[in-house]
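First comes one chain, alone, set out as structure tokens in the form predicted alone.
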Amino acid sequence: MKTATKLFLQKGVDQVGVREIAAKAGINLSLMNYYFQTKENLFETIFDSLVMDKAVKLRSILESDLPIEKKIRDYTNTYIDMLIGNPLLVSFVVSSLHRSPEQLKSMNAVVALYNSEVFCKHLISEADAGRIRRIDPEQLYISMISLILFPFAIKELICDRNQFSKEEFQAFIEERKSIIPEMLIGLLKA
């Protein structure tokens, strides 16, 4: 599972054959073959591992009973937290989607990472409230994922088009931490 999931996010899914895994993890093709029947299986297993526990999190987070402001501020660090560790996981997931969209879009991890009814509720009974502005809750449950992810997925052109070193990166998608919740609660305010 390591040697596929470094293949899987180094060259994409459609890109490594089950062959090359095997071969490089240095196991027998029917080995590979009777644990995870096909490479679908064996990738829906990888993506599991990758992202369940850190979609349950942000799910969790969702669903709780904080503040707006607190939700979209732990929701927004959590999920650039875990692009940090993994960065490489939004091209996996868009390439995947890509790839399989109806395939994807029944794995669990994906059901739990993409799941916004609690929170979208939790903004309509505020605008209800008057404690908000009354916004299209999926509207700014999109832009708030869109803002998370989109600078992971053209890394190279904010490195370049900055001149950025690593480091300089990694300080400017920190700044993002705070940066994005003011954006969008600068938005809601009634």
Second form
There are 2 protein chains.
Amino acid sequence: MKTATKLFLQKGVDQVGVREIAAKAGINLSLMNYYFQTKENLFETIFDSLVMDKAVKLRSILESDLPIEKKIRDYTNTYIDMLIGNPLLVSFVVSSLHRSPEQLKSMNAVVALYNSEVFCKHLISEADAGRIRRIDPEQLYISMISLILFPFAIKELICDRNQFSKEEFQAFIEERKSIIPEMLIGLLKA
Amino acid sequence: MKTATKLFLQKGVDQVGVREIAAKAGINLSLMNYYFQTKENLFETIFDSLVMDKAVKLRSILESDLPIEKKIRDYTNTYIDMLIGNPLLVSFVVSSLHRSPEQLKSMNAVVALYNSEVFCKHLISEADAGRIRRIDPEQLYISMISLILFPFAIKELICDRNQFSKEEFQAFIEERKSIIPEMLIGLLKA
DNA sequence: GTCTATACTCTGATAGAC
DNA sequence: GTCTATCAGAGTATAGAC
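Next block: the form predicted in complex with the DNA, after the form predicted alone:
Every chain and every other molecule in the complex is listed next, the one we just looked at coming first.
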């Protein structure tokens, strides 16, 4: 699984052969099939183990009792730190979603990952209390994850066009930890 | 090409077989290979024809003489209208980038698509004149395209979680035509 | 559980007849 | 240009030794 995870993230699921995975893992192809039956099954197992724990951690922030501004800052910081440690994850998930949307939508890890319900309720109650402007909470949630995630999806392009090294890209992303909450909170207060 | 384009967008390049394309196009597999040699070549041709004209149109907005606020609004409107007409395009491009980053980076259509240079210079000169706040222009550009593009990349999830019909998703996206410029301009003026 | 060996089917690509 | 026939390689599956 460790070998397959690395290869799936790097090259994409369909660019990796099962014989290559088995060879680099130092095991026999038949043994791999003994445990996972199919490549698709291996993919699902890996996807779940890659996403699940991260999704749970992120979800716990949005469902905490923190004030709304702090919630946005914590979520952004945590998400970005997580992705700096695994920058290929966004491409992997978006590509997987494109590959087989029906399969992904029903997966527990994905359900946990896209979960705006409690956060949206929090936004509504704040608006009811007159502490923030009344805007569609789902729009704010989508905007937040867009600002956090999309730069990783096009990391290769950003680095290429700006001549960024790996470190410079990371610095660029770190800057966003303050820019993103500023934009979102600005919208809530405008 | 028309048949292949439709299938590539719907199912993803690697989920479509060349025999399926040829069959649905009503031609022989060998004839397809006679013109395109390889599937990869067919993919490149299609990618270019899908992206190039749209990229040129978008670029012309950023390189126009419009004032900065109007530029942001026009760019957002045009981009969103374009994607409403072809919502699978973002997933397709991001997946393609993940599939073979080196190949994509050097393609003309991609160079035209991610092009922030003139826009960034405009932002800098506005900041020099004291008309907007001085922030990293690349950050604003990336934020802008993130807010516009990412919702399309996860369209399937958004529709699933919110029980959106195709029309409701479109209405949700239309709303963003005002939200996105507001966030960006808010950041420039804060 | 782990391995070798093998085979079946589907895919991308090609050679060669017309 | 258009076709048939065929190729090597992929994913999958099985039988059987240890």
